[in-house]
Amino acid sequence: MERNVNGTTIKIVRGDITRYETDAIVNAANSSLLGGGGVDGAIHRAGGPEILEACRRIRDRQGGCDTGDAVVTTAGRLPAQFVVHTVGPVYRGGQHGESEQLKSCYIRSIEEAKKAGAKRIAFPNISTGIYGYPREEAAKIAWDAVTVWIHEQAPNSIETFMEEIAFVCYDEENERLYQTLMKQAEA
């Protein structure tokens, strides 16, 4: 399913993000950047040791990545040029700034991908696994963050324009949540 918003194609795809062909794949990383479970582990395994080495260099330089921030590395063997590592919030009931941190993950990932030269980016469902963010709320935050970002950009400006933003959903539940958000936006 896809929709054009101000010249940017937003896609909702069900599949494995490590196989999605794009310029930048977003990794739901942990602050150490050294790999973990879920999406993070899958990206590190599929991308190979080049990603871990690049993460180690970033970690040596700046000590990791803060929640809500993003850094870029090579994509190794992934079908992309870059991996954007972003650290989502651990959900603690929603009263500790989690929504703003999650929104920042999406915006900072797009900003860092753009700086690296990407025109297309693919997102997983950040913070909805072991970090416990309620899926429906997380999808709404992600959708709103991306669509607001698109509307705030000058669509014909080469410096800010993003050709494609994809939400790559590993399971049917997340895919349905994003499809519902897209249909509501079209109404």
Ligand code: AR6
The other form holds:
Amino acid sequence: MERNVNGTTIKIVRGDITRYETDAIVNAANSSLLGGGGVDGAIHRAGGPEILEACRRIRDRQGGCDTGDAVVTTAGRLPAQFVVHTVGPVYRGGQHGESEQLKSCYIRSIEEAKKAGAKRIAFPNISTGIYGYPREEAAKIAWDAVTVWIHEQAPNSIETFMEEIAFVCYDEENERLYQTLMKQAEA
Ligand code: AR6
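Could you please show the structure of the form predicted together with the ligand, as a counterpart to the form predicted on its own just displayed?
Up next: the whole complex, starting with the chain shown before.
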């Protein structure tokens, strides 16, 4: 399912993000940048050791990555060119700034991908696995973050224009939640 928002194609797809063909895929990482389970583990496994080496260099330089921020590395053997590692919030009831941090993951990832030269980006459902963010709330935050961001950019700006933003949902429930949000936006 897809929709055009101010010239950007927003796609909702079901699948494994490591196989998705785009310029930049986003990793739901942790602040150590040294890998983990979930989509992080899958990306490092499929992309090979080059990604971890690049993460270590970033750690040496700036000591990891804060929650809500994003850093870019090579994508190693993956079909994408770049991996954007962003650190989602651990869900602790919703009263600890989690929604702002999650929103920031989406915006900072687009900004860093764009700086690296990407015109297409694919997101997993950040924080909704091991970090425990309720899926419906997380989907709404992601959808709003991306669509509001698109509307806020100057039309046809080369610095910010994205051709494609994809939400790659690993499970059916997330796919359905995003499809509902897209349908509501069309209504
Ligand atoms: N492709 C797309 N989505 C996936 C894939 C995949 N191959 N594998 C899992 N997902 P999670 P988090 C979905 O737990 O909650 C790691 O240890 C999954 O179904 O990967 O942000 C990190 O190092 C879920 O919807 O990330 C951190 O320590 C979504 O990706 C911590 O987990 C996110 O689930 C981050 O936790």
